[in-house]
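A lone chain, given as structure tokens: the form predicted alone.
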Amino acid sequence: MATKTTATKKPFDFWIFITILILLSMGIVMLFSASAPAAYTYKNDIYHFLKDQLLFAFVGFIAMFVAMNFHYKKLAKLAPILLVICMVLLILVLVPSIGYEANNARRWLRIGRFTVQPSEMAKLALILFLSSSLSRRKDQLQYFFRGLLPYLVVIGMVAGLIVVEPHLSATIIILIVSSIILFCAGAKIRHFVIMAVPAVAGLGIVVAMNEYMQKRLFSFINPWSDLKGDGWQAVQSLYAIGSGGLFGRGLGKSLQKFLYIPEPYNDFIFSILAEELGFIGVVTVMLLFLVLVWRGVKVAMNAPDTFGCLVAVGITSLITVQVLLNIAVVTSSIPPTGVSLPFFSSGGTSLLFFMTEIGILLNISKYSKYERI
């Protein structure tokens, strides 16, 4: 005899599968457009970073895939397992002679001649952990001490392994991600207003004993005053998107990624995609995505339990939040991190988790309780 959970099952949500399937090829052809100079000149071959995108696309399709039809309520009791695991990589990545170092930051696993990033499944194993515990224990939110400060004790321990790389970034993702979760699992305004403080003078102690957080600070504030210094970055991304105009000078044919760009593949390739396609490429990604956050919000207002609606909260948060940093950047609105574009950016570990957590949702979408239209 079928289960309720079974007999209630529905088609995926097709908006978001397209909608990914849309992105990701978006983000293969300006990757490869992107990156072809780069790979030209380190690697003499054009098609390097493109080839190694394109393994971990067709792995994260496969990833995608298996957590679509996974049932995403087993996941609950994987969480503080999986959350273990990456406490322990991330400790690992600090180990001298076993994490691998570049741009004077300590992030990644070498793995034959790929790296892992920890910090990329540390996003979704908290995530996954934060909505299991919170949906059984959410009415002990309304109490500080013996609801809210464990969570806040785990997120710091986290969120401080990673901090210290140093992955500013990313640590101000997760924190961000974290709190949307506590915030919709039922968590007090006035904690947060609480927390705010030691927060904010947290991050100031961080800035101030790590000198690149601070010239980066200082050249967000006037990235002209160091054009060839820690301003370039900046300013060769707002040369790029400024000299897009309405329909970009056409695809393939950007100046800044020939090396004025810094690693155009990566952190900085919507400042590429604004050249070559304009201000309508731009707009038709900025809807793709979100059209993603709609339906994102969609499957979590209507999932058939907590766990599920933080899951999803806690998903479409991420790319949500990484998504309008990675654009806040280019733009040079907040001061230069390292975040990547989902599904544009090159880097494997983060493409493979993205998908995984888009397969992840659409498992949901499953059980939801909504019209598919």
Given for the second form:
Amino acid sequence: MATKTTATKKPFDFWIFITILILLSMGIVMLFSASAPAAYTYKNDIYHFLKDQLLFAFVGFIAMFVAMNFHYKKLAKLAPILLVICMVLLILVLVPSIGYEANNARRWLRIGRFTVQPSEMAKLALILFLSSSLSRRKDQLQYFFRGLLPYLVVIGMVAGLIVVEPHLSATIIILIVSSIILFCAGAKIRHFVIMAVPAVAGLGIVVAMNEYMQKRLFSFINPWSDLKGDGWQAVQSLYAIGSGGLFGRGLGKSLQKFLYIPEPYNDFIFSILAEELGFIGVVTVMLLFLVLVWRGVKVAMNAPDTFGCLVAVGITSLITVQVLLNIAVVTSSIPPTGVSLPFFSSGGTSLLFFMTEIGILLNISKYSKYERI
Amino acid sequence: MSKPGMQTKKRLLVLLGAYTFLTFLLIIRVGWIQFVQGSELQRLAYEQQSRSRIISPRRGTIYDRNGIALAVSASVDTISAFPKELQDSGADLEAVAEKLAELLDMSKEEVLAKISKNSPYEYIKRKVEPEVGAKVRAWLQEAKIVGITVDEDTKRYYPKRNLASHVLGCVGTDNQGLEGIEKAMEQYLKGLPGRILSEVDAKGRQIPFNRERHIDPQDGYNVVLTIDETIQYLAEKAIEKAIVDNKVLKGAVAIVMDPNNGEVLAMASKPDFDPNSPFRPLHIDDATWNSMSMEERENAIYSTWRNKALADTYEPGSTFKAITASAGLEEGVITPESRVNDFTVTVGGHRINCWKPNAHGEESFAQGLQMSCNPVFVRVAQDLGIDRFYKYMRAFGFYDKTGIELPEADIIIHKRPTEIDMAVASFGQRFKVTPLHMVTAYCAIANGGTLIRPHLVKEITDNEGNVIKKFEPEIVRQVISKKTSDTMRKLLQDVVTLGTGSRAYVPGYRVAGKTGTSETETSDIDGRYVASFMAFAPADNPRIVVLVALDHPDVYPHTGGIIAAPVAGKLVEDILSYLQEERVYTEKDRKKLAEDVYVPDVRGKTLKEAESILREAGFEYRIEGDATNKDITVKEQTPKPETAIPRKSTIVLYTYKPDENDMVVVPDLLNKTVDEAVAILKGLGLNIKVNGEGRAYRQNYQQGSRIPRGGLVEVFFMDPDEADLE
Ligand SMILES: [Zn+2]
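Got the form predicted alone; any chance of the form predicted together with the partner chain too?
Now the full complex is given, and it begins with the chain already shown.
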């Protein structure tokens, strides 16, 4: 950090800021609409989920502003420590007396009345660690054992701790985002191909041996075959999207949110959006996310250094991959897995981290350089 | 730190391209779901999101001809459960069952069983009073119970209970017509059901803020009957009394029809039922009912539902002679004055005699009808021949259904009649028609010769009183000429005035009629007779045709002339006086009426005053108690004031309150002559009212009853041969 950069300090990327403001506003409105019936039924307070989301959005804004003004280069040094802290927390989560268990999974740590997911933090920590390390050792990447393998080991360790929680979707996201960072850092395509072969084979074996996974796979292929069981969510989601049409039923007018879709304020909030705002609303939201991708990639391109570049692409990808996976799941385009929709789904920890990540991205954008060196 | 190189930037562009591509792929995917699969998905979604409830339409009212409501629909509530929803809500089923049981007057176990079921929908109790429904609604709201609903429903009420029950019929639990006019006029009465469409959440609860869509039900139309409630009431009371008086075992029928337009004014059939609870026959007591098997109960229910006026057939017997006579007069084979005789006639080896032993001998045809001589009518039929005789049978409508709105029994009648068939048919035997057939044929005889289709429905109206449809009288055909009809009216009036129908005589009302007694050949009981009387009045301008038929009277004598004619006569009298028909008395009527006087009220008066009142009125009297002091007041008198008694009766005056010692035991007067009966009763200090001539066959107080001294005993006499009258 001591070295002076050639980049001059500029205002942050206004596109990203505005896009996030719009997405978050839409997200909060949709969350209120989607959660009201369930909130009323189970909590006897239609504002129950809205209140939490507003609180975390507020805290998230503070975090975003702090991160925006925190020089990202300092993160490079903090990265290894953050990663170690995350690993410790991920191990703690697995300890029965400490980790908070819900739905047969230990993913949470309790802090007061709130729960936090260390896996959310781990995603960021891993992005920072990989970016920081790769920015220094980029040239080694062409060697498999010397270059790539150590990273695979670190990624594997983090992914391993999360997959045993179990938290399959977070594991998948970490693997994809890590691969993207490695790819952008210049890992050899050949190595990806070599890794893909055992990965696909491994996945095949896991699916063949795991009845639970097979069921989910089958219910994905024909959700109507098991309407009251595994197919229920998928079918209800399709009903919601299909009911939307071009203009939707109108804001607040979803019928599927009335307990047909379980927890419509979580992973399936996009279906409610599609039902209430129609195809127009869907395209608007997806184009807004695309603006974010475009600006994020631009920040990465114009980053003054490799660390900033990789962090920017890592953060952009983290958000984009989750958006794509979420929409693919709710449209029954891929087998179901629990991925939330950034800035829309309820969930304090993830919103806090997304806002922090946007703050980092905005901070990097301040140092954009346009001249090629 | 190194700077991002060219390779990194290229790969970033690849990544941007991939993200963009995937985003558009998913946009297309959403578009596919929304536009290609959209309508089908929306339909499936709507199926689960909406619940439609039927609102029953209000069934039309059934009125009598004067606008008196005979069948009305009242709003009630139906309580039902969505058991799964109730169970999912986590409500305490025991507590819910207990409260509902209390509100609905049911057993807790019964309610609990229904709400614990694994079914989507369950009736708890149907058709409860609106007050009860309101209580349940209030409780549901207060206790925040979901999964139990109170829906509006309608219930059929018959305010006149069993009055005209066979005409009205009844409805089932879904208010669908099961019997009678309720069934026949279903298309007009039922209306169109409406629907409530509401959107519900996954637990089946109505979604707040979403409007229910109401499709209003269309109320049914009202049916206005030709029945006159008062005449119906008179007819029912008449046969109810006749059933008791004559120990009638198989029920009775009375039909009253307007001969000029075919409107049925009354149609009474017994036993009957209360359409408010059609599945519990009225004439069976609780103990018997509880001891009956399901099958026996079913039979009992269906037998009470049976409208004997048109669902049962009977042999018309001698009432049919009017049809034979009409045919003979129309065809000119006979005139009222023709000399005939009633000596035995032999047809195909069967000997047919007059009911009177030794026969009446030579007489006019009019007398033959008055005396109901069978051989006279066999000869008329023979003179007509099979073709012409049966042509008239057909013309009078006996080979067809009458065409009334209700289902009619199949008639049992000769397909290829032989000489003997015709011979017995001439006096109404060995074929079966419905009572309504006979009434319809008599209407033609009475109205100038036109056969008119009988009908029960006058018009269909809506709730604003507009007439939707009017049912006009429907002329079937001209059967006999006006001239023949006129002759028949006179002949049949003479049957009542001079002949076997005398017990149907009503002073001033010119009753015409014919007796009928027939043994039912298919009967499982020996000696099962149908005693009937066909009447119409006034004979010169008939307003009503009346049939009274008693099925299996368990008395002797059991002939139509003796037991059915008085019932029909009394009924004609009651109806015509209700219709304010003016009485035209003959000289003989006046003399006969003058024989009866009304007892004055002398109670509370002194003996002196009482004696002068009674003497002035021409009564004989006797004083019981202290007669020396003429200032003592009369404590009691028999007969009671306002009783009509023969002029020569003796009034008994008591100066004290009469007690047991003043009671007289009524003797058995059976087979006594008029003079003997008068002597016996006078001797006991009783008064007598003589009805008819000949030998006593009935008395109003049974032998052994105790009545006060001076009481009036009514005794009925007949010619002993009359017991054999057919
Ligand atoms: Zn004779």
